[in-house]
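Here we start with a single chain on its own, the form predicted on its own, put down as structure tokens.
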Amino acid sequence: MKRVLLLLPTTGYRNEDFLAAAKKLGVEIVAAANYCHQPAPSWGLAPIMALHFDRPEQAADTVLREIGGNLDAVLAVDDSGVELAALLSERLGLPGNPAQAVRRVRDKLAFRQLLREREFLCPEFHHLPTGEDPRKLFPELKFPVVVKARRLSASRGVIRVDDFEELMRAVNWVRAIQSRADRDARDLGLIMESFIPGSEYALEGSLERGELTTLALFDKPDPMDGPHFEETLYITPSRLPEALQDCIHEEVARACRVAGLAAGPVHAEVRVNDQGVWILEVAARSIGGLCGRVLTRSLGMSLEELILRQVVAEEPLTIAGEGGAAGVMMIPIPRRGIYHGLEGLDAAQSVSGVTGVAITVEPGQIIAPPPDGATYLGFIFARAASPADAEMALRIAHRRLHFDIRPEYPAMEAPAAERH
């Protein structure tokens, strides 16, 4: 039986999907997680269940000290664990990407520097160190500008600004977001880059011995022009001309090569305009949230099963799925507040073409849209004869959902004496 160390984030959407895929394949899973580190010993948790994913060197030492028996692979469920997975694979002599390559593509500044050096289409960008006054960069900036945290994901800490006043507010805002989300924030600073106009697309792929296979190319039909960049609709197959789809594949494959990525899942975000294909990011992981479920029919298996098969199989994978179009909506959060419930779930699920609605937020949970938040209300899935039909089904279903989101701090009516 193959044995895989699986890095499970405590807030991950896909933990159960990976565990189900492992059970189906007869793969033994050794679980490691980043549960709360202080109470963990009193809960009786093993040391590998209280790892600091954001301290890969320290966490790798703990795993190597505590793990028993041989491993066939190390996998991270999401972005938070990919550096640790790569480092452990290196130290154990297992297949995987070099830790340096994974670290480079996670860092938005380092990745932009790489793209510029290798002559990809690349926006003008500047590094703003922590504590430095952004006004020193004013003479060099061309608006609109996008202010970004260095290594957050899911549109967290990303804001478009159109003038100097907005820029000052955005810098303070993104610095606050990054300081809460990344304990290395003081060492990282921010990146500011020129806004790239155009339509956005996402490529889901798989690398094997450095060769990229495109599993799906997703259209993002909703405009992604800011000021915040919340993901909503992913529709596949893409409606782009085949030649342009091939160009996106080649640019993503080239970016993987120059970054040093050679194995495992890849999720890439690109923009396309009259100048060509602009790489926004290439991540050494698969698509986030529950979005991977939209590919089950086209792959002939779950995306998690495909990823596990790739790391334990002795022969190249063959994909034999069904045709047709599919789509997923990451249900957007309209405003910050406390989620209390929803109406219209049955009505949404009854829409022709909708194959499921998964509500992932819990009553009583504080929620926030980007750039502060990094979660969704849930996911709507659809299959149809055409991409346009899949998109329409998702939009109709979404309109039937009504969420009860209340303020965190209810307004208090002033006492009668104070009103006079």
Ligand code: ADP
Second form
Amino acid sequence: MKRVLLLLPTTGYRNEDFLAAAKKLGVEIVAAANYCHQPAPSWGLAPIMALHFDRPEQAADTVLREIGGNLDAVLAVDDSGVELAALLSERLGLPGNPAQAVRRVRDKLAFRQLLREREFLCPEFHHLPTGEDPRKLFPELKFPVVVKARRLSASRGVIRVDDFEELMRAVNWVRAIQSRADRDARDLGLIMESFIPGSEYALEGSLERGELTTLALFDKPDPMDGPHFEETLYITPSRLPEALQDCIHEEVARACRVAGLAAGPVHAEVRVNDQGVWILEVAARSIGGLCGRVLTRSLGMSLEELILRQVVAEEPLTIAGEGGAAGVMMIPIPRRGIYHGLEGLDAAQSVSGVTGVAITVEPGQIIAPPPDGATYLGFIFARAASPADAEMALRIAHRRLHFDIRPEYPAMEAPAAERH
Ligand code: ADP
Ligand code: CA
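Provide the structure of the form predicted together with the ligand, given the form predicted on its own shown above.
And the full complex, kicking off with our chain again.
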């Protein structure tokens, strides 16, 4: 029986999907998680259940000490664990990406430097170290500019600004977001880059011995012009002309090569305009949230199963699923507040083409849209004969959902004496 170490984030969306795939394939899972290092030991959990995924060197030492070898692969369920998974694979001599390559693509500044060096289309960018006054960079900036945290995801800490005043506000805001979300915020600083106009696409792919296979190319039909960049619709297959789709595949494949990524899942985002294909991001992981479920029918298996099979299979995988179009909507968060519940779930689920609605927040949970929030409200899935029909089904279903989100603090009522 194959044995795989799985890095399970405590707040992961896909832990169950990975565990179900392992069960189906008869793969033994050794679980490692990032439960809080103080409660975990008092709950009687083993040291590998209290790993700091964001301290890969130290976490790798703990894993190696506790479980030794005897593994066939190390996999991370999501972005938080990819560096640690790569480092462990490297140290154990298992297949995977070089840790240094994974680290580089996760750092938005280092990745831009790489793209510029290797002559990709690349926006102008500047590093803004912590404590440095952004006014120093004013003479060099051409608006619109995008201010970003260095290694967050899901558009957290990403803001477009059109003038100096907005820039000053955004810098403070993004600095605050990053220092709450990343322990290394002080050392990282921010990145500012020029805004690339155009339409956006996402490529879900898989690398095997350095060769990229595109599993799906998604159109993102809602314009992403900012100032905040909430993800909404992903529709596949893409409606772009074949030649342009090939071009996207080639650019992403080249970016993986120059970055040194050679194995496992890839999620890339690109913008396309008159000048060509601009790589926004290449991540050594699969698509986030529950979005991967949109591909189950076209892959003929879950994305998690495909990822697992790839590390345990002796032969190359053949993918044989159904044709047709599919789409997923990451349900936009209408406002910041406490989620109380929703209406219209049955009505949304009954829309022709809609295959499921998954609500992933719990009543009582605080939610916020980007650039602050890090939680999804939920997902709507659709399948249809054409991409346009899949998109329409998602839009109709979404209109039927009504979320009850209330302010965190009830508005103060003025004292009686002041009321007239
Ligand atoms: P994250 O890792 O949080 O997804 P990204 O760098 O991918 O961060 O940015 C999130 C979104 O912000 C992108 O999908 C895109 O819509 C927008 N964006 C980021 N950088 C730029 C840019 N330079 N020009 C235009 N849009 C951008
Ligand atoms: Ca992104």
